[in-house]
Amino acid sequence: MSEHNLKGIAKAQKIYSDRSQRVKELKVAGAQILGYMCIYPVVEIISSFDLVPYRIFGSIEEPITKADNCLPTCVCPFLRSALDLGLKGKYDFLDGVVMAHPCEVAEKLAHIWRTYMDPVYSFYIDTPHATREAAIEYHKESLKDFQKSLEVFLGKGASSEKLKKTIEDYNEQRALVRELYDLKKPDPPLISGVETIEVLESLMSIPVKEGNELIRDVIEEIKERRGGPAKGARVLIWGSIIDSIAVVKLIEDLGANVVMDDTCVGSRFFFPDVETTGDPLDKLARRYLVDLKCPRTFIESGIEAGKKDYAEDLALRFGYLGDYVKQWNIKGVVLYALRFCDTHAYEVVSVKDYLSSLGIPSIYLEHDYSATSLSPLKTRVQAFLETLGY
């Protein structure tokens, strides 16, 4: 079968191992592409205008060898990486560039990449760290002037019925990855952590609709094969961002199944849902601002005021994780942050005890974002699924 006439979990894979190729023949027949940072720049604002989002990613097979000039080597290993791809031009195709504020490093290397790379089009949204209405209202008013950014860049107006249609599509494909999810319910799963990986970033490198045409087909597939993962340690993964299969295939190869996670390249991003009532910018700033659950969002507890006792506070911030051990039958949990991620690190004593009061074993595990740092984080693996009692 030629690459061309490949469907399901084939051309996912197709796509995850050169993530550049089809937008590259998109941009080939008219297409632009927006290339944007995380998960806050709103993937519905740039779909809206005909423009197809493009997820900027790193790369941990590749050596960093010229974003030091811009970044010190004591900030995330991960987005010095993406820097990396960008100032050796791997991201040249790009029409233009997107970023947001998930955290201080992240903040700055959008002024860099607009600085060094020079992109036609940037523009930068200074997503608020609170969830209160003000910073609602804040936030929704920098998503009118991102959409007036695009007005100018692209010569034409915003639609708001337009928006609208863009906000029940990826609410589809949001339905379609929670169906997906589902799949991994099973003891055994139907689908493994490394084929989610595969089919999730291929979602954010194509056009919404060619997405959900991929995903339908994959859950087809998933639900007609014979064989699939054996049964093994039920493990949920949380922290950082992990846009490489090489962590998951190393906590799978030792005879567990990651049946859940909460990244960003995984649930984090994709669960929640735009309401589709009212003023479409007011729901997706609630959509990014509250619902996504991130560590870089503060979530106000009432502990300061005395109306919390630290464990209503943990399950207020993430009872979210024991609905996840629940549905999922989550029999441990991997914590795992890159190195100089703080805002993830920071939270790891958190989501530990919260762990804990619900009896779920843990382990947290810190990486550099490279390939050849793995094998150490092997044998910690390994002991812990021994713990489990694989």
Given for the second form:
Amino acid sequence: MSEHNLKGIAKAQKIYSDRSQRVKELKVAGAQILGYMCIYPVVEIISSFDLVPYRIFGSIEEPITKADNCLPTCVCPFLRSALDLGLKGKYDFLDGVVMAHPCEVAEKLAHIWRTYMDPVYSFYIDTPHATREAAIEYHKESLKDFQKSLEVFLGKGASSEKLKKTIEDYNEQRALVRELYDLKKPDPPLISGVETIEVLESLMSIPVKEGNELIRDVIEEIKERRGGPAKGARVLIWGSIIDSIAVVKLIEDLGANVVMDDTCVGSRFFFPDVETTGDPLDKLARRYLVDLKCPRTFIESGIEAGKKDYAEDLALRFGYLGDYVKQWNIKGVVLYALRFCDTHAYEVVSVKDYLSSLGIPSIYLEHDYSATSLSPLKTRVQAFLETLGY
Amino acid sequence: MYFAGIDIGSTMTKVVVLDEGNAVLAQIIGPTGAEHRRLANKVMEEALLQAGLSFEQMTVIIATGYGRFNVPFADRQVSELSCHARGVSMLFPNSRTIIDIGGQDAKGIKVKNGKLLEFVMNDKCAAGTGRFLEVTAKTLGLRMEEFGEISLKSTRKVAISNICTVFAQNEIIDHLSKGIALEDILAGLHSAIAGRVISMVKKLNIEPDVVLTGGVAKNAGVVKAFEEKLGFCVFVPEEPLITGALGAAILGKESAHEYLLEGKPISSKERILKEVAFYG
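What I would like now is the form predicted in complex with the partner chain, since the data block earlier showed the form predicted on its own; can you produce it?
Every chain and every other molecule in the complex is listed next, the one we just looked at coming first.
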């Protein structure tokens, strides 16, 4: 089969192995590509201006050699790696970048990227960290500013109609991703955790409509195919960014199936829809601030009651994980955080407590974002699976 | 039937051969080293010689430890956590907490009825591992094996405050330059290791009986430091290095029985006693 005839999973694997190939083709044909870091820069706004959003990742395979001149070594290795790739010219095809405030380091990186990479266009969305009305209002105003800056950059006005249409395209993609995840509910799942990442990363590397076509093909393919994953321990992986298949592959090579996730390359980014009635900017502000469940946003219960109850607080913050555990029949959870990811590391104790309250065993792994340091993780995961009886 | 467990640690490679009655027919301990890792088969051959058995007589071979995937002739790989839990439980049926300190890592293991319940392992850091002692031995120009006996003479142990292996060496040199007795420095060092490891294992709730294993358990000074900090006696196997390999052999035996009951073939693949091929 020639490259251009590739479909479904084979196509996703091709895109995963050379993520920028498609946008580079589109660029030759006249498209403009806007890079975005983390899940908070609103992709609907980017696409509504006919720009192609392209998620910026790092590489666990590539040793960091250049970024250490611009960022301290004791910060998020993913962000250091992403900047390192940028400094090595791997993101030179981007026409601009938009970054947000997932954490302190990413905020600083937004400015450092601007200084050292000097993109033609750049914008920083100062995403608030709370979910009360005033914060949503503030977020909406920031998104308006983002829209305005794109109007100036492109010399054309924003269209509310176009934005609404784009939101529908993305909601369609999200429904398809949820459908794909439904096919991970049977035992064995119809698609492996590794393949899931390959598909989802492809979606973040090509225009939304092409992505929708791709995932439709994937769903059709896995419903029909033989030789999918074999039965194994049903595992959920929670944690900070996992932009390489390596960690999930390590778990699945030990005989388990990663059937569900809560990471920003998986369900966390793709599951929540944007409401389609009313002011689209307001709905986008709400979706990104309230519905995206990343530990970077502070949520707590008991504000009205004037007191805090730990169990209630845990249920409010992580109740969705409890639903995942039930619906995907999860037997154990791998909590994964990158070294120096304070945002996730602080959350680990609470997530562990919540899972224990459900009777679900979990293991916490810390990784320094390098492909050469995976074997200690392998021992831990293997021993964890043995405690689950596998 | 005969069963072998091979435990390839970061520093030492251990092999135990058992018969069906759990009698130890061979017990080999040798350095892992850069070349030895390629030569797991040599250690195995040595064990077979000691046991007076041929390779074909082995019913199940289980590999464990850091290098477990480098044993092409093993039937299965099991994590060292489960193997230590199993091996120690055979030697100490009342054990609930195992603290294993090896060449490059320290582990806390909770065990019940021979099964691994929970575990913690040290991060990528040499403090609180055998490497910490090795580096110190070099600094002091002593043999690591002498540390235990010397430190037991201490009457006024000093505090080694730094938990970093590299910076602790500076502290040791500083103490030496102040004329502090060697035994007091070593006692402080052992106390620092015990403190570091206990703070990690505490996440698991340390319940007696506690069994100390791994190369560092051979150091009487470290054992004493653990007992002082925990406030009760800890147990040390006669040969604290082999519990992983022993556990692997026992797990091999148990899996063979399971397979026999289920009517499945015990060994699923063709085993050839050869060195691992890394390239190609």
